[in-house]
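A lone chain, given as structure tokens: the form predicted alone.
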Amino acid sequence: MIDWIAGLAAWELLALEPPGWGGVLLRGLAVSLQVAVGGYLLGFLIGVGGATGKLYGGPILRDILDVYTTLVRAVPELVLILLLYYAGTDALNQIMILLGAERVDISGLAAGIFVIGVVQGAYQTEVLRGAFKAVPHGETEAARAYGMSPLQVLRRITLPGMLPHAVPGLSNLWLIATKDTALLAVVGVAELTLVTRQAGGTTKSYFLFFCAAGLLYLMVTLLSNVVIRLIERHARRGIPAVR
């Protein structure tokens, strides 16, 4: 009878209205999407410039973005998300003085979006390099031999000849970029982490909230791999399956 009272309570906690804590878990949820989906996003971006950049652009280009890469995948993220937090929040301040304006207050999320979309862009960079460089020379050159514009040799020939080779690697860092998102809970940022150690200090409860963050963390992660599984399908038709 103790027992069963005692997981009842611990489901009451759970619940979605107060003084349950689940739909704070939601939230936090929620933002961890966000930051996750905004930071990927962002991240795909910085990677279609980085991997240009370092395949046809020029020697100072390609040594800036060498470095780029290279600090981001040395440097533990956790440290890169600390220095991209506090120092560059305090460099866009100063800038805004210097320039006459007034300091800007920088939202959690888009800060956080910010960083990592920038960690994000250096690992993308590297993935869709190699997929552009896995596409044959000879397929690129008959194309071009054929009479089609740089624009449809990148539409018919570049892209459906580099996807497969880009969207395993793509999808690790989509993996990534959502657990990623839990160090952001060091800097304040309101995602799943931060709200499920606030709900156990609360309650005292730490094991339940942590694995019904857990839970949460892997719903997202079966979920996303649903997607990826079709992604890669639609990606890899007509070429025949590995065995």
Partner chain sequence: MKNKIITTIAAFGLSLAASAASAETVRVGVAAEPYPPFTEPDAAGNWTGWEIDFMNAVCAEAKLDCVVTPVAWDGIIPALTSNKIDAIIGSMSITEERQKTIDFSDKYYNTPSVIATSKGSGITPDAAGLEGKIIGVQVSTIHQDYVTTHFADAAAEIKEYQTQDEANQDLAAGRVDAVMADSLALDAFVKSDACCEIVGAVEDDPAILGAGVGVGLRKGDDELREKFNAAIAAIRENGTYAEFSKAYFDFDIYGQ
Second form
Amino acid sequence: MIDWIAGLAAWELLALEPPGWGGVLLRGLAVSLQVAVGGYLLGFLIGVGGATGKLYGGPILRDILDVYTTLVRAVPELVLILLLYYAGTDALNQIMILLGAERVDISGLAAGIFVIGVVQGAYQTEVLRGAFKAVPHGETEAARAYGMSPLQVLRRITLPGMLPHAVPGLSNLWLIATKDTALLAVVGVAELTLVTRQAGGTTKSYFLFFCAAGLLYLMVTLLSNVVIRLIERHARRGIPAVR
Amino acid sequence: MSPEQRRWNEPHRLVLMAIAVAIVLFAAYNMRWDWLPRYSGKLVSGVGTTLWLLLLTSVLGFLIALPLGLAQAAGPVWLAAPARAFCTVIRGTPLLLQLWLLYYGLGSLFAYWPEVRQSWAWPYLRSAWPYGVLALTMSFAGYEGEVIRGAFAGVPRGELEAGRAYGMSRFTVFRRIWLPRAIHRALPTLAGETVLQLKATPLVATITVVDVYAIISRVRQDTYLTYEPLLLLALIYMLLTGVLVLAFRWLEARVPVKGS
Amino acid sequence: MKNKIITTIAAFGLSLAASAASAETVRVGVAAEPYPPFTEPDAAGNWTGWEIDFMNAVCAEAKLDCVVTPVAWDGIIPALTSNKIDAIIGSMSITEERQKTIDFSDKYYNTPSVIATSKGSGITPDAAGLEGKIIGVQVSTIHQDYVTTHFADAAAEIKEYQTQDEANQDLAAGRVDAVMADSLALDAFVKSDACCEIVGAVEDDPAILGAGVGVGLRKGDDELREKFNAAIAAIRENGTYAEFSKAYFDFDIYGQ
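Having looked at the form predicted alone, could you now put up the form predicted together with the partner chain?
Let us now look at the entire complex, which starts with that chain.
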């Protein structure tokens, strides 16, 4: 029993400098956040393109986008990550060689960003499409009748109009992105969950390290929630509260 | 779906379908599938394990989510706060980490605690699936608990007051109006949550539970094939998701979600 | 916001370009999970262990610029064939089954496979001793093959772990009754944990257990293989091998 408590509370293992593993955990967290931010932004680009394509594209483009969003949302992220991690980077290299270019060396980090981005892209496409459609047609028509250019309509009417509808979905997807990075542990990217397991395995203090990593993830979520609330308040200004 | 109902036999769709068929045929002939018969029995039992896990943890998770949601929506602070904390922790950390914390973290604690090994629970505690079931159940409860909270809070006050005005006791109001209305409001989210739950199940393979994902991993290790087993796995999950979505659509048609 | 996105994309592109420029280096894949005493990460985030020392010695000898690239063990062969890494130095035994997919250098160590159990279990390292027991093995290893071939009927259950570490961990926690693995890896484990002991080597089965551990290479990458073979012979010859091994083992692990 005494051993048990001692094993649980070997705090010195969390010290930032070696022999403590705190620094390793924080570096893992940094990788996780890099992948999450990169994947989220890539997903946002895909989402904007995908939503535009689904709304204004030709029939072929729309069907292809439908296949993409349906497939990605129907297959577990873990399986997608394995497929894209091995097949995606391999295919990219095949194309590069076909084009006569040098084989590129894709780091685990870049592959992780790519994978999370493709997954996020499918979900963000749907969120953004829904938000686009939530802007009343009359408003954009009225703006055009006032002689605004399409760009002006986008900037002044469509974007501010869709924002309140997009923010909840997009912020939810950000939280999912931060947690999905943990799945990259399965392909060996040194993000927080994998380094936690390495630390636990080497020191045998599994419980301590998993709890510490859990706290780090929780902190990311709670901090994100604060920021999200600020953004939401900004986006919803002038709209009466629903709840 | 889009406003104008699109039809399957438009010319461009026929072309796209022809391309899809061509890709499938190409995959069937140019990739290696000779391992398939050897593993078909195992794959079926793996799918069975996956579905069993999904059913068990979704039902258990939903049953736990009801009190969790109610406590947050209407409970006293000493109930609402822990329920809220539970949901926040579950939703704020990756499921993979929760799973490893339960399996390897608790496992390493048992080593310090010889009494556990003598107890009646040891045969269960030493196998992997209880940890998988526990983690998946808690995860479902955490996410669905949040939905249920909103559902309870969203039932119009007037309905509850009307019930009281009819002379119903508080409990009768809860049983006959509040609970059924809240469940009704939460039902449409169930389909989505269950699909998410299905997609979370393969994580249990990392703690030695043998589900369909674990079988495919086995194939990958035995044959050193990179793509074929994973493609088949993706196909299996797509079929499962499709069946699940259709089943819920059928269910929802039976349970009309009116009003709200 | 827009600027931020552009900078991020630019940085992303740059990092791709930067890694493309250093493509002449040999990316040596090691298992991303600790496998003491051969490869394990330390608290500073560096990889250490006998095989890391071996890699450094061989690469210095062959004048190769080797970088350690951790890859998940169960995906290490796909990583090699799909060009994510150029060589595997991960205690991978040379077996016929693997040689259908990849090539190997000459062996660089060879040790017997043994069974470890909790202390005083009375289990013997054969099918009779393992009757009704739960055996833990690491996936994609010769030990997994051996256990499924020889003990599948006797054992109550064979549990497959992503890493040897987790199998050992579950042996200590009592979730499995026995684990089978390389003698040196289990030796390091039983020394670090008082729970368990090695009960002996299993009967040899050369078809499964192979002929020692070699550097895994892509099929047809003969130039690299020749370099590794020459370097392994050279460090055996000039005493470097014995020199760095001293810190880990008190006998020659190269075998016969």
